[in-house]
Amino acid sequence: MTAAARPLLPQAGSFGGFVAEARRAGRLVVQPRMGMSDPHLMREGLLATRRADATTVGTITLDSYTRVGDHREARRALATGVALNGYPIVAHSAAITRAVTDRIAGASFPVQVRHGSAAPQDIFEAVVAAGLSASEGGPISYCLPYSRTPVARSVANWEAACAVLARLGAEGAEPHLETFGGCMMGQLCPPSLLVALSVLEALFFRQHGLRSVSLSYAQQTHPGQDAEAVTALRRLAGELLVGLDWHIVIYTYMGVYPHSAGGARLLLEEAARLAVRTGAARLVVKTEAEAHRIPTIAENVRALETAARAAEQAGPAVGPSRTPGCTRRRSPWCTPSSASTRTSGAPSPGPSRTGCWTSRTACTLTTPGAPAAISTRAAGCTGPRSARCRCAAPQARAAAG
């Protein structure tokens, strides 16, 4: 790249840094799935997202032509005034995209470009040229089942694409990549597969120069199973991504969405509660119009605010030092002990799972050495499965030991 062509430092601030700061403050970051081909509409969407009554980051979602590298058709659509199903960042000039984000994107409102490509090199070049620094995807999650590209070629493409973003680090920026691995095939995959793909793609990003990453998980149909999967994802990330800036992002259900507004709203609210309950830092929302058509800007904003309210009602977002296990929502199965020998925020009791947690307060099991298994009994507790695994105040269980 020549000196004349070298882009300015990203104007969008540190995506990972913004999310980390919100998490420390106990706020869940909510994000729309929004993309319009018209630059003026795209700018209006970003402005509306920033102004929403929620802690938000912006999204520029790309169109289908750009995702498959057919930039000629994208340009033809722009020339003939045909609306696309997203923003064609390669067909638009860097100057146009910079005008879209000018005085909107920044440290207090970073913007992520979302695409869906198994060959994102051109997309990432356009992202960098436009002064942005956050995107998402992965060599497997954006190859299977979305693309006919062979996996080996997708891996090579993503190596080159990571290099495009990673070079921003030498210029004083902190680029961010989010793995789409937790949304593999959109719905109803074994949680173990989603967790494994998220972790492996994050490791791939680190191997190719990225120091700020996020790991995704898509809401499925069983809240208890989802909570356990995200707990496992956080634990693996904590062990394997030491030294990186990382966080977990939950996707609101990616399968067939409810046709009723009430059903769609309830599903979104449950996704927000899942994010809070499991210590995720960010939630990608879906709207009440999802089953019928592309949502309007106003519908996206309403979804953001609905999710933010649900998260606030569920309690402050779980902080980065919270130990996975029994999370913040107290239930009859998880009453904090006032006389625990472990202090608030103490290390997890280990593989035997002989303790559970609520709001950084340790609590003890009714019976020492209860069977070690993952519980799906209570929405707020992932402690061992046993009728005797009820956390209780010691005075009420004095004879249990």
Contents of the next structure:
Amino acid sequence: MTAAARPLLPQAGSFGGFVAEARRAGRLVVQPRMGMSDPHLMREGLLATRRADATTVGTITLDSYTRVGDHREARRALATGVALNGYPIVAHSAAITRAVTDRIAGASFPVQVRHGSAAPQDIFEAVVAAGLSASEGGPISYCLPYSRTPVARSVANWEAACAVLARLGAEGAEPHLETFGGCMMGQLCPPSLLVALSVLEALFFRQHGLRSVSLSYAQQTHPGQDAEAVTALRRLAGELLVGLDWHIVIYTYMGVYPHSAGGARLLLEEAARLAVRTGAARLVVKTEAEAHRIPTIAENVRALETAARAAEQAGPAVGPSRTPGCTRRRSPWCTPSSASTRTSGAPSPGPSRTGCWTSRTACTLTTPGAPAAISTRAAGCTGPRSARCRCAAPQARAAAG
Amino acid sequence: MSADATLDVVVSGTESDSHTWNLVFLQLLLEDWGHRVENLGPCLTGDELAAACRKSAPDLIVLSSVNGHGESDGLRAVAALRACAELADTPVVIGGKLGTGRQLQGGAGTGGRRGVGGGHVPAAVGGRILGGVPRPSEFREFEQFFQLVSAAKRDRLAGRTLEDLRTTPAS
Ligand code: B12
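Having seen the form predicted on its own, please provide the structure of the form predicted together with the partner chain.
Let's see the whole complex now, leading with the same chain.
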């Protein structure tokens, strides 16, 4: 990222710090969209996310009543045992939410609250009261797709809400906000508009006291166009967010999802490859149930692991230079001279990438999760081993759970 | 097909549901079927919905909900509509993905009083609940419902014309 231009290191133990750490190690952070109204189930979901065979952060997705501020209806559903489409963080007491995340959320497993509210003040109060500090949204992207609220009022609401979260900064925590501008209506939005909104919302967050942000971009229908959009997003963020801790998060396709399990999986894997190819630090996944219903915990875990495997096979986001003499196929990340070998979907080369890099093509991955999988290095390859390779030198896996 | 009357239709989302493409889709579909559509958009409270419908006095109200809260939001919306004398008899139909469980995501329903998700649709609904996720090719029941309402309007209009003719003095 823009290490040189960033005097402020991401705070260790914070959401931004965790993601930066994973990125340095060449691991893509994967995250579910997950939220259940039953606190026991919610806790189970967070635990399963943490234990998944991937580098994960947890999610508490809020229900629609809480999103539109109808906490009375949310309480009624809790009282009558009707399942909501998410976790009602305001209707549940802070004590309940603390118990849900107790001994799960922390420096090695940050938990983010994802909502979709144009008036999130009470949600952020509940987030802070529960000891959490990461969320998402923005005055435009959580207004137009989520409410009838006039934009001017949403902006005022978001100023007040940012103040609630930024308050944590004074208490030593490092609150984090992610823009939802890279998604907006989920489909049929021009990438240029998504990029602009994501950048503007990140600037808004900075203006209102946040120092750790992420910029989203949702996978669209053309991998090449997506890679270019993320390259533009990265460049703009690098120029405009100097001094902040920031990273890019890719959303797996947010529009009408494939009905078949195979189609759903392919689209998810494509998103993971997009994230790796564009050097994004984090990916929010979608499950095989997406087109049909709210996914189960097991379906979420499967999606996280599928995405993690696809990302590993695509090679780490940041690679070392190509060893002189190495003749192996170039990854889309390679910059050198022979631009013709780049796939059409590859991003424009970043200025610092002078090398090329063999990554996964050099070694074969064996069983995922095996602590010290040994595999043979491709004959003749002298490229350096990637951080992801489990060949030869056994490497400790990320201690996520 | 008989020349049924063109209907004035209100399409609306429900109170907690912000999904909008479903409403866009329904508007285009119904316009394609030849009807006039007023699309109120998502996230209307019952009162806002009733006020808008009172103003435009539609022949039919189409509610759509896909966020999983459709059953309770839909019933609240219908209660608000039925509380207005002018809208007490207006046919209402709701569809989409009405619950978070699997029970409401199955096939399309058939009758106005059909049990849904273990509960029962109160008589007040006076319309249809299409609890499945019909694809365009599976919109037959929805279309049949429209034809019924449309034919009723045609007969009503014809009846009025006949009445007018009868009461016109011969000179
Ligand atoms: C795009 C999308 C979004 C966008 C919406 C942008 C916008 N403002 O429109 C965003 C990202 C904002 C979003 C947010 C949320 N979403 Co959403 N979303 C989708 C997604 C991916 C596509 C929906 C879509 O655009 N469909 C296109 C239209 C044309 O099709 P449709 O809506 O399915 O409608 C069809 C039928 O249902 C039917 N139909 C609909 N209404 C009616 C009415 C009648 C009378 C009839 C006959 C037929 C009918 O006809 C249509 C054409 O076939 C679906 C999953 C999917 N399908 O892939 C999830 C989905 C609908 N979302 C879901 C949820 C839960 C949410 C959230 C609550 C977040 C969460 N907890 O996950 C929030 C909603 C906030 C709120 N206040 O309501 C769930 C609903 C689950 C359920 N019902 O059990 C789904 C199924 C995803 C999932 N698997 O979890 N979402």
